[in-house]
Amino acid sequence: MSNPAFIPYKPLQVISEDEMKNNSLDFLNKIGFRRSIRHFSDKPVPLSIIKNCIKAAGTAPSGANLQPWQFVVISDPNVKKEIRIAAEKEEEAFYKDWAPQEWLEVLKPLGTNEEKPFLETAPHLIAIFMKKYAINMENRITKNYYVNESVGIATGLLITALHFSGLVTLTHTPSPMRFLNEILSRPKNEKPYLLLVVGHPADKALIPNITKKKFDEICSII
């Protein structure tokens, strides 16, 4: 095996420590306004914005740089309706049949239920798939590594990019989600990771009155 080629790293810019602190605080202040939204407007969102944000997600680090993700953008109203019907079927079974009472109690303050109208109202859905393995042109299978971690990082970048573009999102994870493979004609090596709802908030959109944990509750410095 030949050694990989390396090229010099060129940072975007060289800034002072004070600028670093200011940038980190500016980011903190802006990302602090990010919230999950369940009341969406049907106001159109240019596809070019969605594409730019997915390109940003594609810069995420991944195991062995194998980039084991696939993003499918759904804007067709008929396909969105089909996804809603399938998702609500799974959600109804979840809420009525097999969700533990403890989990339902945790969800109660968020006001969620099996009805998911946002899957049709929002202008775009992004189905995110993870690839446990890849299949090349000769039908040879190549294993991917650290798939969950890699796709999780890429998804975080995507949500952040959409937020900074002025859009709102909701991470929707009906279980199971294999119906997405069928509806979107995705191959068997792709497993649904989550469904990201993207758009503008509806007028008078409401959000739960909740807070995040304090810094000392989520971080230990040694």
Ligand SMILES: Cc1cc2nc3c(=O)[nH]c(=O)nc-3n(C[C@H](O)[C@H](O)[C@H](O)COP(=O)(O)O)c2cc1C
Given for the second form:
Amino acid sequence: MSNPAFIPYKPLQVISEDEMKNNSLDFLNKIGFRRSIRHFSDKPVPLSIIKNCIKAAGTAPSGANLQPWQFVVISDPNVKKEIRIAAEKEEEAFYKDWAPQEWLEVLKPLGTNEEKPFLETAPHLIAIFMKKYAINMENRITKNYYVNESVGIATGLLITALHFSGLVTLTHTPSPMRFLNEILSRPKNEKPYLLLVVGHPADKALIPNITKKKFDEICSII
Ligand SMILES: Cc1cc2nc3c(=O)[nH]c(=O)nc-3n(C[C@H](O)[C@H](O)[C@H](O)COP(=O)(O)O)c2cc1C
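Let's compare: the form predicted on its own is above, so bring in the form predicted in complex with the ligand.
To see the whole picture, the full complex is given below, headed by that same chain.
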């Protein structure tokens, strides 16, 4: 029998409004603990957890369901070292040569610089690539749609899944990132989207004392 075009939707759960309110608050409280971490421990993280979180990311909605993403998990210390060397080279040029003063000003509260030791210390890096186009079985180019939006949503799910698994992340975007294609042998239709650093926080890890906008600043209700 061929696959039907439509199947009944199975909801996760049918719950009362009170339970919904509790769930939304519970999620809000827990996601509020997510912070970008730049001091990582070298404590290992089982690959199975990373795989589950990437599977969760793969459930994301995407333009025409074309799923224009590729996740590359890097746990090999030699490859992490190669990535650190290449990233620090780009970052040095960014901080010393070409970053506009305005950009450097907004980065100041974060205390970032060209040194990226976490790229070696953290047990896993996940390089996320976006596929502007795909190459089908007949070697034909097929276009993907809403690629940035789709990969952004998948990445958000990935960060959330890692957070709820008890891990911490850093969203890292050394600019430009094409070196990731070379080091990771990725085809040219894949463009690096960002590099996620994943692991446990170092003992006494510090985070910048920054705040989020208030609800009324980010939401209008009509
Ligand atoms: C698209 C994007 C790119 C980022 N690039 C970097 C980066 O290259 N290096 C870095 O240290 N942090 C980077 N960050 C992390 C942000 O600085 C961080 O999310 C922001 O300061 C808010 O802090 P929080 O994540 O702890 O809430 C990036 C975040 C995003 C969403």
